[in-house]
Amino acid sequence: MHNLGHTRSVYRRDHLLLTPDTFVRAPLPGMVKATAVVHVAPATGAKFMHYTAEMEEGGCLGVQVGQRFLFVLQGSVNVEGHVLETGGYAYLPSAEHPVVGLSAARVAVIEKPYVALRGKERPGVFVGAEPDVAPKALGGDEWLEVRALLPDDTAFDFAVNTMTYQPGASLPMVEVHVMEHGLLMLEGGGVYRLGDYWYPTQAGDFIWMASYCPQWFCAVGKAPAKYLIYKDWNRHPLGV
């Protein structure tokens, strides 16, 4: 039952908070036995697309536009002969690499056109598992751990990390920068400052932050907070 028109979802010029009560599902072109919740796309001003694919067993993702990164939220999928289970992820440079559900699955997907860098070859397929990535303390704060899911290689024009906050941990400063972000809350919750607004956030929420949107997060509650976060990276702001 709807709650008389109330929602935490909000869309402003430089940020978006999208909560599960407002998710709209629709298949993307080429999807088979699957549907998508598109969280952000160029219609908002973003330079990338981030969606959650909900797949049946035997289902597959649809048309790939540009490069694709996927992170398994639930269930298992097959990518290039690799079985990816919850926490598994893959970078796919082109549409030549099908993604097929081995069970009912939910998969976070990021797609964007590739921005070439002179002297660097385009990356190939890369797969991994988030639990196998060694965490690093952000700024020496052991209560805030970062796991970098893609290699530290300038051939990649974006980064995807997980960040885990112990209860009460926070970013050390309000960040204002040229990179844009797409963020999916995986566990726990807290308070996010976006621009001049403060939002309670919890697992399942999605946040988009445009370039130069002031941003800050603090974990609240008795359990750690964790999110998956995208940023454009390794390219000159003037596109040269």
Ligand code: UGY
Second form
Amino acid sequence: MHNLGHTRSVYRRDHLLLTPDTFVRAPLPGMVKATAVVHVAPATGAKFMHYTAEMEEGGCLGVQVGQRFLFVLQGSVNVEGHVLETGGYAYLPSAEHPVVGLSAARVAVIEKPYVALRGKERPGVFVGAEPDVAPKALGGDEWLEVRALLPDDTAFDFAVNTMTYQPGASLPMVEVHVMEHGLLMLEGGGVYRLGDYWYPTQAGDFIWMASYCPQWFCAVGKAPAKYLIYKDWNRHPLGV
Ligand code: UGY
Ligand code: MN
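Having looked at the form predicted alone, could you now put up the form predicted in complex with the named molecule?
Time for the whole complex; same chain goes first.
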């Protein structure tokens, strides 16, 4: 359906909203029986890459640049002998960790060059399952749960969380901060403020927020809204 040239997707200087009708698939180098939708990359000014890999059974991800974080959206994959089902995730510090589809699978992948911290060892492989992570109420608001998927350890130079909003729950303030975000809407939907614009958003949408992009979200509907969100973390803004 061409929809007469209409889409909710939009690209502005400090944010990007990508809706599934505009996703373009192309394999990345080294992928076997797999393809990728690259949601954000340094071409926009982002300092990381966030893509969705669509894998066939027996397919594998390709060349890994820097660190890799993956979150299984559908199906199952094998990483280092760990079977990751939907909601399973892994942090892979280097290229030596093949990711193989045990079934047809969709996987959210984040890649980023590692920024070292003086006196800290690089993190090793870390594997988990999102449902096993204890939620924290954001600012004491029980209607907004945050699950931190990576350990609270400054060896990690980024964080990936899920945020679950009960219908009507919202961020308590408009945030404006130095960190950038990559966000994949997993369930439900609502209204996202980005800069001076308010966008209807729903499961399947991707959002990139540049540093200092004003941001706010309110869940709308009869079911919770949930998203997976990346941010650079634990490092000095001057990069020292
Ligand atoms: O972690 C965060 O900065 C998060 N509260 N931002 C967001 O949900 N847009
Ligand atoms: Mn934020």
